[in-house]
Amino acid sequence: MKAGILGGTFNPVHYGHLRAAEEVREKLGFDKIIFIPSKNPPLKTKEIAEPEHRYEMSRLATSNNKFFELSDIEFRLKGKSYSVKTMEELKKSSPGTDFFFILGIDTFLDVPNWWHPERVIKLTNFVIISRPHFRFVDLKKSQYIKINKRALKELDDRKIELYTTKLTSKQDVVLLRVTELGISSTEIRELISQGKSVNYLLPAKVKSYIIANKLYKS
């Protein structure tokens, strides 16, 4: 059993978290994607929507595919949704399963700053994929990451798909081309609180759920 780990505010979540996970998905051939709503950011503000609003979100946005799991981990989990606590959880509850963290370019370049970085390192393997505005040649910067520049100048200039190697902790990691549709959570709050359509952005049940509860209004 391979698993894909997609976790997140989801605050909203929109097509852009779906479709990188549906390409995730497919081309990888994982059986299954796990979405993971954060019930208790590190770095929460006023501006996230309360965990439960979230996850009726995800769950909305996530039911008519059968790929699609939503977890609801890191809401019996105590404290602060950190990922290490929510890695060290799924595996002891699916040894027999392979998990693959999915982040984006500029969020794998930012597991230096997390909470106890080398032990989420250790726990899982990765799948990076593309973000606008971000170059796979960035992953040069990555302490926890050694790959030849020729490699990723290849997959900037989309002459291949994925690449596959190993992360300094020995757990596989694959960098994966994926459409980039330019939708951002903060845009789609900020259109909202501005009265602006948000059709097209994410589906229209979530958008009808955020309308019902009033959610992000200023």
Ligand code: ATP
Second form
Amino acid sequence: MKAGILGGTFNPVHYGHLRAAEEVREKLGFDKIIFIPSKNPPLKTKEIAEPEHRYEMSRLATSNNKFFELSDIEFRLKGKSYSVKTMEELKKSSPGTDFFFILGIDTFLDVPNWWHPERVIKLTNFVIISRPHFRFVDLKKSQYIKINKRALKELDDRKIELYTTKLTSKQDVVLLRVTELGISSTEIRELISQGKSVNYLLPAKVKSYIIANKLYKS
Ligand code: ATP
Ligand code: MG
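I've shown you the form predicted on its own. Could you give me the structure of the form predicted together with the ligand?
Every chain and every other molecule in the complex is listed next, the one we just looked at coming first.
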């Protein structure tokens, strides 16, 4: 069993997350993608909706895809939500599953700022996906991945779709190009606070939930 893990604040969840999850599953042949909304993210404090709202929006967005699963694991763990603790718990509960932690290039570059980054990168395999405004060559800056620049350039230039290598921790990492959707939760929150349309950036059910619960109105 191979499972992709997509962790996020999902504040709110949008088509950038959903399409990326779908493509990772299909392109890498994973059995499922587990969405893990962060209950209490240590690094995010701005305009953050209540964890229960973010969880419910994630449920609405993922429930019609049989390969998507939603995990409440961070809601069951006490204290701040640290990826190390979440992944350790997940591995304990499913010893037969091969987990791949899916991160956008932006998020992978942020790992050194996480709680115990050297433990994070030892925990699982990784999939690093493309995201608009970031390039695979930016990964040259990362201390956790040693990779020749040529492969990174070929990914950026769309000559190859994926490249598999090892992290410095010896875990596998797949660099994968997915359809680039320039959507972010930050932009969606800004549009809502300005009273502008967010149609087609996220599922209609999620939009209705945001309106009904008056989220992000500032
Ligand atoms: P915010 O603007 O609040 O940071 P976000 O849109 O970046 O929100 P997150 O919940 O922070 O969403 O992201 C969760 C994961 O999904 C991260 O690994 C991030 O890199 C990835 N991700 C988010 N949006 C996209 C996108 N449009 N394309 C590819 N990956 C994405
Ligand atoms: Mg983000």
